[in-house]
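Presented below, as structure tokens, is a lone chain in the form predicted on its own.
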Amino acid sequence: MLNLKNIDAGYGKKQVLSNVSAEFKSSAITVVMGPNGAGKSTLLKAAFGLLKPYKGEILFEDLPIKATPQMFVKKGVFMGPQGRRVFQNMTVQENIELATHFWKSRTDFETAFERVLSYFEELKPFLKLPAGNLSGGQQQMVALARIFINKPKMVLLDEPSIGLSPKLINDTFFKIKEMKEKTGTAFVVVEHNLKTLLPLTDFAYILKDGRVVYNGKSEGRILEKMMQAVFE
């Protein structure tokens, strides 16, 4: 679905990514691994757009694109940046809302917020409460649900389990595979929490010193020989 073909990325003068290659499929999970440094979440914003790569192509459905946040939003991609980013004096319902401020027309609203409450049930009882008051796992599910609320083919998430307790940060991967399953989302995750979220991707890229070192399924023992390579 989404492409990075040769790119080059970085900030002024300083290159953080060199010559990497990325194929993110349609309706499966790809985890982008790393060390610090690595280069994984400037990868994740030059894919978005948040970045324009010194060198290289970006396609999406194999059509070469100029990449903006804008365009993406349009075509059904969206991004989770690091941490829950919730609006915390607003309430539940109204941080959900606001991804839909861009709607032409809002006669479709109430269904919409129906089918998205029907996948983040668990948020029912605190709509009228404000995100603030909500636990960290329960303001990451605010964060998943007003992006779901825009039906997206694609979902970029950068370290969603970041100031997540081990119980909640389980939660939040096993969602994040179960919306899959449901809808047919892909994601592109950047993670460093990767015992738990390993076993429910299906693919993984390795970035070190802002290259491609591995990618091919998060599975076997060629996969873990290069972690431990690269994380040692």
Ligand SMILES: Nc1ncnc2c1ncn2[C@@H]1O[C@H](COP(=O)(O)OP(=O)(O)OP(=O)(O)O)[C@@H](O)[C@H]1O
Given for the second form:
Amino acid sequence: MLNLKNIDAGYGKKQVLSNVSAEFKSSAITVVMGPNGAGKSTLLKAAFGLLKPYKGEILFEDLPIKATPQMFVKKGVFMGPQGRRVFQNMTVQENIELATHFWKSRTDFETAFERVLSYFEELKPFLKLPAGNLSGGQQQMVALARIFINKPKMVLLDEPSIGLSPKLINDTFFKIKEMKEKTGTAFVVVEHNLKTLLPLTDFAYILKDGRVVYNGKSEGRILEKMMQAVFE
Ligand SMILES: Nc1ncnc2c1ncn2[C@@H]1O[C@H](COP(=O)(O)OP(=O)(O)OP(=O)(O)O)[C@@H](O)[C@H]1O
Ligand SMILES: [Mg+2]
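Take the protein just shown as the form predicted on its own and give its structure as the form predicted together with the ligand.
Full assembly next; the chain just shown is listed first.
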């Protein structure tokens, strides 16, 4: 669905990514792992058009495109705010409603709102509370609900686990998997090291020093060996 081909990218003279190719498939969860500074966030920024590569090509649904965030949003690709940012003083409902301007009418919006609540039933009791009163895990659900009201085809998330306890990280990944299964949405999730949660994902990339050192299914001996080589 979203393909990066031979991407070199970085910041001014500091090149970070070298000849990175990646294929993020539809209706699948692809995780991008790697040590701090490996270039994971840079890869996600380039994939979403927030950073213009020095070289290489980006294809969406098999067509070369000029990647910009505006273009991606039109096509149904959304990037989650880093560290699940929600507006603390706004209510949960207001946070989810922020995207209202996408809708032609109030009725359309209300239908979308009802639908998203059916996916995030756990938020129903908190709709009128300031989002800042919710736990980290619940705020994560608000951030995801805000994306899902837009019926995304693909969601890009940069380290959704930051600041969450192991239990809440688990909950987040189960939710991601559930949303993939219920809606067919594709996810690209950047995580430092996701060992125990890998079985919930479909494909994995490991980046090291700006290069892809593994890509393939999120299972099996080769991945295990690569994880050992990179992280231990
Ligand atoms: N805006 C920037 N300007 C200059 N250099 C940057 C900028 N952002 C990141 N870098 C550098 O690019 C390299 C890759 O950073 P990046 O944020 O992509 O790594 P990462 O894999 O996401 O790391 P982490 O796990 O710590 O989030 C690092 O050396 C970093 O210092
Ligand atoms: Mg990062």
